[in-house]
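Here you get one chain, nothing else, as structure tokens; it is the form predicted on its own.
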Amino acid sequence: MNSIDICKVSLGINSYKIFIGKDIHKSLTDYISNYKNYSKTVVISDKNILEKNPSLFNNYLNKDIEFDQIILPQGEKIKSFKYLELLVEKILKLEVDRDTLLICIGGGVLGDLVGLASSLILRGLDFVQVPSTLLAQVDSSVGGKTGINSKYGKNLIGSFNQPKSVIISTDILKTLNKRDVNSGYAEILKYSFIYDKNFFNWLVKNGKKVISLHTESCVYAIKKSCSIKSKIVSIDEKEKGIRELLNFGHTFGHAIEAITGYKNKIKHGEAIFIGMHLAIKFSSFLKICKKDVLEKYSSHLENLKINYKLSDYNIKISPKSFLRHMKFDKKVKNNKIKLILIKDIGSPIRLFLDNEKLLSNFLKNELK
């Protein structure tokens, strides 16, 4: 085995390990416990992976292992009932049984879909996440959230279904374009804001190395992000409490994605950069946030030449439409929006918004 870092998600019988390193895909099955006990292996990926790395399957799986493969289109459009049904039927056509293993090699969109499908087929098949994007490596592949989108909002249909392991190999990140790398950095930055000010200070010094895919810096940032998420998920698997902090910037960001129709006009991480910016500004608007937090956030992203405002993406949204989509968020209870706001870097708070007019007035001012 190559040199690796390991994080553990402690969830009793559902516990699993996250393996992080460079080129570890060359011994993929070494990181899947009891692999030989599976009757069949189905590898699921997307066309983008094959186009950018045509030898991927042979590299990721030992040559003496037999597996079936399913290739799906790329993009947010596959997070739908249409593609969920398509994937389920394709897997069932392979005459799988309950000892079948699904291996997902792809980004967060594919991982969410495969995770949901695995929870449904024969009432549950084991699956392994091999995330191929920085965004998936630091966020969506860890924690067991699966889902598809609705016309009413993002990830409103899904389940909690933990993988058997998560295998992160940084070499595959070299196939990503700059927008996709930056998109992943949004979630890395989020972890620093909700949990660890020292990590933010490290990112200020090393952020350029991370988005330039410097191996040691990437491994450290990925490990730190996965470690923070693992600790939170281990305490609150089903998002009844502290896990909600992981949604910092997402209530605003998901609304932007829904309004723009989940198109390539704005990627998930880009929407989260905007969402975090709005969440910090709203925290300041409510006099919750320290004054210098917004300046530190803005200056850091400007230094990295990363856009974080709606105007940067030439997107215009009416305050009414924005508010309506925010109210479809999963965290809304009794018609009250719950927001994750910030007091200081590393000090988030959960706030139920009793007075919706405050948010409406804030949006009217921000979306001029």
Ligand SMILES: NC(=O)c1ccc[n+]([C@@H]2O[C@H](COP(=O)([O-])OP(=O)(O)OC[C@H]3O[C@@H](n4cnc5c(N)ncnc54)[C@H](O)[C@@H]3O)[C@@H](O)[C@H]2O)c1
Second form
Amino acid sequence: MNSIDICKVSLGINSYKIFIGKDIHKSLTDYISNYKNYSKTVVISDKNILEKNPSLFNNYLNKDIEFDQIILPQGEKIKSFKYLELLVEKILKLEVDRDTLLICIGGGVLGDLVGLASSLILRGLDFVQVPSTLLAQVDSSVGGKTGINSKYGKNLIGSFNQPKSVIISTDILKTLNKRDVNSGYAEILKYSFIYDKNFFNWLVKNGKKVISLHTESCVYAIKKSCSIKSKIVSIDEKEKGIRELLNFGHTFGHAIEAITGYKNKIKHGEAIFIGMHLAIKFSSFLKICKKDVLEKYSSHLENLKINYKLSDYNIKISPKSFLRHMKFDKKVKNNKIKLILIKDIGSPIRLFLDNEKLLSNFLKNELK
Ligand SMILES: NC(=O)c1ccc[n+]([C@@H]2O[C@H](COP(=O)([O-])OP(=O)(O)OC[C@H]3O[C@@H](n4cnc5c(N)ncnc54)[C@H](O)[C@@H]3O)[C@@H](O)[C@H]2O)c1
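Okay, that is the form predicted on its own; can I get the form predicted in complex with the named molecule now?
Once more the chain from above appears, this time first in line as the rest of the complex follows.
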């Protein structure tokens, strides 16, 4: 038996467990409670994952389990009404009933789409997340946010829909390309910045091992990130308070993703590296941040050879367009942008921006 770590997301009757291990995929259904009670299982994955892991389904599901499979294209473009409709129709065609279980084996994109579909079909089917990217393992598979994008902004259409369990097997990351591994590291770094300075110090020592997918370091970073997210989500499922801290770097990052059209030019995690850098710089600009924070952030990523500036990605955005997209983000109330900024590593603050001119001047200076 492999060693397995378990985190719990405590949400009353919607509580669930996150199972984390090196190689727990061989017996997926052991981690799904009352699996035998489901009338049908539909496994959804993407084409790219299957090309890289041709035996994925055989390896992932116990040999004696019957299931239907749906394979979608890969990429952020599937977080759209077009693919939501396609997926929903494909699932309905299988004559599913309310006791059907959906299992999503994929990255954050697929997880967000399948989670949304599962909340809509027959007014709600159970679903299980089997995250297959580092980003999905440390962040998107936990917490129940589902969604698709709009031309007005990222994740603007969605629901809160908690999975029945999250099953994380680090072995599946072996086929992930370097860019996607690094992209996942953005959310790990985010957890250290919003919650735990000691975790940041650990990352300074062990970050290289994490992005090299060294098993013990990866399991530790995943466990730490999932446990921070579980604690936050258990307190504030619907993002009325503390959960907003998880958006550190995201209001800037989402604007970058929306402006670049959700293309492969910039991945979600890459946009978040830039977004966190801008959020720290803006915190310094407003004089609410300790001096060494920016230096620590930059030198850590430079050590890891990870890009974190817009210019590194050859992207030019006008300050006007940047500001307009930041205002389309969900974190706007009464026309005021809500930003998660940072006082020190591990000490974030929420700020409603009364004076938009400040942000506009900051962006003009940063984007010239
Ligand atoms: N719901 C949430 O709380 C939440 C949180 C953070 C991010 N997100 C969302 O997550 C998305 C980004 O997720 P992502 O970075 O996982 O991207 P992704 O899902 O697009 O996956 C990245 C690439 O990796 C491939 N891939 C997946 N698993 C693989 C494997 N094991 N081996 C080889 N290739 C594999 C995919 O085919 C894809 O090409 C964004 O849309 C973002 O908005 C959601």
